[in-house]
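Only one chain is given next, in structure tokens, and it is the form predicted alone.
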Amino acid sequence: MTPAHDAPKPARIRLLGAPHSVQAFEIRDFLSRSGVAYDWLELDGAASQALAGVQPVDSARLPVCEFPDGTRIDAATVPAVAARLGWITTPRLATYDVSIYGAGPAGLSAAVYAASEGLKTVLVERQAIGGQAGSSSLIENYLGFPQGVSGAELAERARQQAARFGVDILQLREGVYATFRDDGIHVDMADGSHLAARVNICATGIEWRRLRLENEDRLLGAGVFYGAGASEAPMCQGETVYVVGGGNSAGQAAMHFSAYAHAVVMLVRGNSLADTLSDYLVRKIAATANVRVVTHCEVAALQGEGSLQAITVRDRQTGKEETLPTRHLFVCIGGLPNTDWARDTPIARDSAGYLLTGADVLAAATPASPWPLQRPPYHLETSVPGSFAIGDVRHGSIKRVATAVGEGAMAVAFVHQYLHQA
């Protein structure tokens, strides 16, 4: 049986929405990260609707999503669009051999290897396939892609592999409570359903770190964006945009926007990009005329009513502040582990919230909370036997796509050992 999520994608979707619409941005971002081709029509009053050749649309019905077969969704949302694409499915089995939470490179890798080796596998992702890597405009240092590959394309290829091997992919699904009993994991899902598996692999990754500024939540998706924001690059034509951060994700974002924007300004807290950025990106940025790097600075304030209109930048050495007009700010300042779900479970975390695995589990064990088995935990095994952690969510992980993919494959080898001994 072909999984529902492996159905052919439509030729092209048309999305109509108001300028600076948060709901429209969420759909654009989801479609871009999912590798779905679409056309964006910005409707700002009756005149622009007539120019676009569409029937007048009441603002309350925006955004509108039109599909190639003529069907449409008014007041569209990401879940409604995903459901129309056939991507929201329910579990086929009462119990799986392995459940994997998080469909970034690590989770996708684990799903491919688990299913290809005969394990009944379910992959759960609460957002778009690909995780944070899926929003990267170009990954240039991943083995086998000499010209680079976009995160969305890499994730889509992996999704197709997983689906072909029979993985059940549950997209826009999220677990809210987990218990470890009866030699397995039992998860209550946010939609009221239940998911059970003999073994689980956590690949939930990290959430983008926020600026923690006034107006930040209100302007999110309306000028303030987390990550590379690949779907927003065409909206930056002729403008000056700002990228906050000095890591590889910020550098990749700056290079991507440089092809669209009049100017791209990188705002970096540290002394230089060389301290935090891969050398190949440092050299590319230095050779790009419309990218400028400002060091020793931070964003101090955000201004705007319905959308972002200006930012205030503070010099961290002198304290001097400057307010700069802009409609686009992209924040790429690292992240925090997505492990809040583990608070009420026996899974041990470090002080920053990352999941402990392998030797770190033994080092953190106490008489009150010992490792329960005679054998030591496997390298990627958490403090709960049969529960593994891979990728960015794991304490001590290396934040690279190749490493995440490798850990996904490695975790499946340990899963086989665990199931053989169970």
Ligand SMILES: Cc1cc2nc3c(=O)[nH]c(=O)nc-3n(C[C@H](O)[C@H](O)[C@H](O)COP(=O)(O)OP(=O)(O)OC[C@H]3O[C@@H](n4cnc5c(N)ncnc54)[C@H](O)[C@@H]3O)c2cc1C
Given for the second form:
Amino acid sequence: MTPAHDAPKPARIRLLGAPHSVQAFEIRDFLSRSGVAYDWLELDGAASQALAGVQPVDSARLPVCEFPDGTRIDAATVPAVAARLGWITTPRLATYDVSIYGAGPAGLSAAVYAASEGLKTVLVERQAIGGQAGSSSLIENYLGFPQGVSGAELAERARQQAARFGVDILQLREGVYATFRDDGIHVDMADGSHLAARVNICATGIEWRRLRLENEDRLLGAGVFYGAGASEAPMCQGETVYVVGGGNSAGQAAMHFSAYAHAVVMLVRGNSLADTLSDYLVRKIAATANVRVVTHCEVAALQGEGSLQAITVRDRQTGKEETLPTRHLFVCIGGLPNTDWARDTPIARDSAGYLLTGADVLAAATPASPWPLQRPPYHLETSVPGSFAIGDVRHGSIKRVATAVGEGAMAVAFVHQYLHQA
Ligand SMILES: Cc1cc2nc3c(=O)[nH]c(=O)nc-3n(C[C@H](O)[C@H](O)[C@H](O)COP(=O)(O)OP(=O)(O)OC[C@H]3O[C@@H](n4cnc5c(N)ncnc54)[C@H](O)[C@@H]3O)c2cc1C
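Requested next: the structure of the form predicted in complex with the ligand (the form predicted alone having been shown above).
The next block holds the full complex; its first chain is the one shown before.
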């Protein structure tokens, strides 16, 4: 990190970068999901730098992140920005009562309840606080917010609440492997460190399903985005953007972009939105003039060198293909559970990878891998006693913010019962 010399100090964080820079997108996405206000300045050569009134910046040093105190990070990355914001911390304790993996609504809720009830709690998050909900532009069906609330705001409020109750929040850390012993759970982290706790709550949620198309990885963050991509909306002014998917997240994304883009086209595999979308969103979309829904279709190809230039859309009934120019494609086609870390552990998963809990654990138990205790598993307990699963990662979950939050609170009640019996 360097001082920004005599450059004027920005009033809030300012990010300077090249158009279609994947690194800059990652920082924008991280900041907006974390509820941090920032200004984005797109620099396309020396002329645009002069026009924007910024000191000349060597393109190799982009993206640059400037902070209100006058410091700046060259060749900025998400970990460097998070560290500068004071969000990368180390565990204070050798062993916690409860370790919670995943800081979406489920993990945040569990953390708040656990710490508020006196348990030494650590919350581990590999990306931004808020999980999927953090990428939602407006959650309209969560109790207590009649005008809706942005996912980033809800997450930031929950983060503050957890911190106030003394939760240790370890951000940009990822649990990659777990070992269960009599004294609790021992987790290997991606950075090589280890974390131990008497009880564990897994709230690792789901991550976006991919289109599985050629060029997809290369164009990720450079025109192709997963999820609502809330940070990208201001860049869609005057454009036609495409949203793939027919679920609530796709519907919300379409509504969000409709306020910025010239036109939003929803590409849906099924015959109608009504089969997959909440009624309130179906009505909103029908009433929004610049949102168009194209049914029974799929994206067949992505074109573009440095960034997305066009997509090919195939009609699933006729097989006819059409190539459409666009610079923005948002993919919201459901997810896959984040349970790779459980692959070689005794934690039972269903065929899609979701974690089994409660009665489902007993139903799946076999003589070769029986449930090990006299008592049945608690409702949110996995096949390993003392290890719980909550929210979207759980087999049979409802996939709503409210249910994730409710399960977080419930799990803590079971944690108490488990610890009292242990
Ligand atoms: C765009 C969008 C809009 C939505 N709108 C609504 C809505 O209006 N109303 C509603 O009720 N629901 C809505 N949902 C659904 C809702 O957001 C989810 O059901 C909810 O976020 C699930 O919470 P969760 O905590 O279980 O999981 P997630 O939100 O998926 O959070 C899981 C977290 O775990 C982290 N993680 C994963 N693996 C690891 C690991 N190994 N170590 C550490 N951390 C890890 C992830 O980075 C993530 O932050 C929406 C979802 C999306 C994507």
